Amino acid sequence: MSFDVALILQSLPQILEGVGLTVQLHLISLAAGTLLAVGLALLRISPNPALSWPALVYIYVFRGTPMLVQVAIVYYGLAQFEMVRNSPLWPTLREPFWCAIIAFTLNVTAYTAEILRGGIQGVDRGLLEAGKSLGLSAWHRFTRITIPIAMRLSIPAYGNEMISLLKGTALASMITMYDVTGVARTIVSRTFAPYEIFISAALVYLALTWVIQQGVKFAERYFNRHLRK
């Protein structure tokens, strides 16, 4: 068997068709399950065990069942209820686009509520207690000291999560979706060359992947623009 560079050249343009639609669920799902990670890390760091319980079970759930397993749930699964089939929610639980949305949101709902919990307690004690000596209210002491520390001790886990969302829409390919791996795969089926044309899509993914590592080494500085000389 030879090594048609030629192909992979040639199948580029056909999987950059697929861009798009990569970008679109990520982008959607990144945005929607970042806003629910807030309430969620809220609720995971409350005292009280009525919230905090229920939020580390669904953090638990999403974050110990793959993804594939998750997307076939929302996909297949939801179909099988008639009181689904029978809702106003079903033109859109239908659509394949939707209901990978709604699975990608849910995960990275679960990883980043964690990953905000972790930032959210990494933040120095001495600091907060600063605040309150110098009259802070606990509002203006979230708002002025929390958040933006927890922000920068959160990029790098969260740049990781993002790396690892866009690999993770490769599944909506599954699901007749024609993202870069959905296209790659129709490609293969008339090509019979799986390897030269899952060499292209993986270029592809590299050329995104990398865009995520220079929007995140961006906001790192912008964060810890305060630590230059």
Second form
Amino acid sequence: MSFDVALILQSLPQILEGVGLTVQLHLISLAAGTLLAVGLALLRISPNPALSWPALVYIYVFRGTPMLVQVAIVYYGLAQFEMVRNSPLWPTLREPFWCAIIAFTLNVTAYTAEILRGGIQGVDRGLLEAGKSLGLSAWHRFTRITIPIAMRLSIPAYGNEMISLLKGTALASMITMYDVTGVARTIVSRTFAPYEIFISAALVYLALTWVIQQGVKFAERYFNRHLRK
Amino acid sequence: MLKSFIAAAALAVSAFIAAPVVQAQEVLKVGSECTYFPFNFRDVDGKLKGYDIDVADEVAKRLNAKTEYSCLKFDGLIPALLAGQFDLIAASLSITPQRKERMDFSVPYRLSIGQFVAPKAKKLQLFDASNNVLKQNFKGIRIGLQRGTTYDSWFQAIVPEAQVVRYETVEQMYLEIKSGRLDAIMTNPMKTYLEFLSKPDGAGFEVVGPQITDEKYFGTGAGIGIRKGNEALLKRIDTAILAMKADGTLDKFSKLYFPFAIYPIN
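Form predicted alone already given; the form predicted in complex with the partner chain follows:
Now the full complex is given, and it begins with the chain already shown.
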């Protein structure tokens, strides 16, 4: 078996054609999932079990099953029901793009809700009591004390989730999409050169991860600016 | 006394080590897809079966060897063979000029053809009366096919403007044509007849257009794949397959699954 370094470079431009789709899948499901996660995290920390239990079950189910299975259920599973195919949702669910977005979003929501819960519960009680003694209302204590500190505490774990979702988007290739991995697999099936082509795809993912890492670093510096000397 | 004991022990040990080596049977590692009914698939008990498997096992038997199977997705088979993870591919692999640049093949043991399957209600006209492709009729429809197959390369060459959706297995494509995500699929008509068109699930579907056998893309048939540089083994395999064709073994294997012979007669 020969190893063709030139092939890595040759295949890069083709693989880069998949970057647009990978980035779209990543950004849309990250944004939607994070918005939903805020609500879910608030339900999760509610003292009312009627609110916290459904949130707990949701998080358990979506963290406890492989994303591959979730994608397959949304894409192949739903399409088998006549009811779904006759519903107004079908034009959306027919598209692999939206099936992937739905599955990724549901998954991100579960993980991010737990990250945010950790952040919110990590806020020092003493600070909240201090706020209370200064006469801040519950709303002001939440928006002025809890949220800024919780965000700062959540950033490292959230950065992890962003990177892990980026790699998770490779599952879109399983449901016929030409994201970075999908393009790479198609080239492999023509060139029979998996090492070179997948290394090329790996380089693309590394570059994207670097961008995320820099973003997280910047955010961390911004939220911790009061700690800088 | 002690000396003779040691000598006897050494003799016993060396006999013990040598014995299995003399008896060892050659093991042929074979890669297959294991999900391509009725050519290579697992039955309800998980046992590997099918026409490809029957042929590979019989070839091994005539070579006084044993088979050991690895199961992989179709598009991973050739890369894994080239990387040395197994010695042979028995997976209905068509003998195409493109593949022959990277690997060798036995003589064909199976026909290689492709055909379109579509819902009857769509009344697709993909070919004219003399079986030429009607390119304009491929516009706006989605065609499903298995990634890395002969159908894939035929499509790229003949109707590059068609919207092609690639799948890992044929079974996924049946689901997709039933749900309406696909308008047509291109696949092996023998296989589709047996597991889809003849079943209640496939009642609303039909084959469209002629059987396509274009040798440039579909090759001379399907053969056993092998890495280049194994001429001696390849020659033994070819001899076995030709003998199996002559003595009716391939005919017998065909008729285990189909009402007709599926190997090249000439």
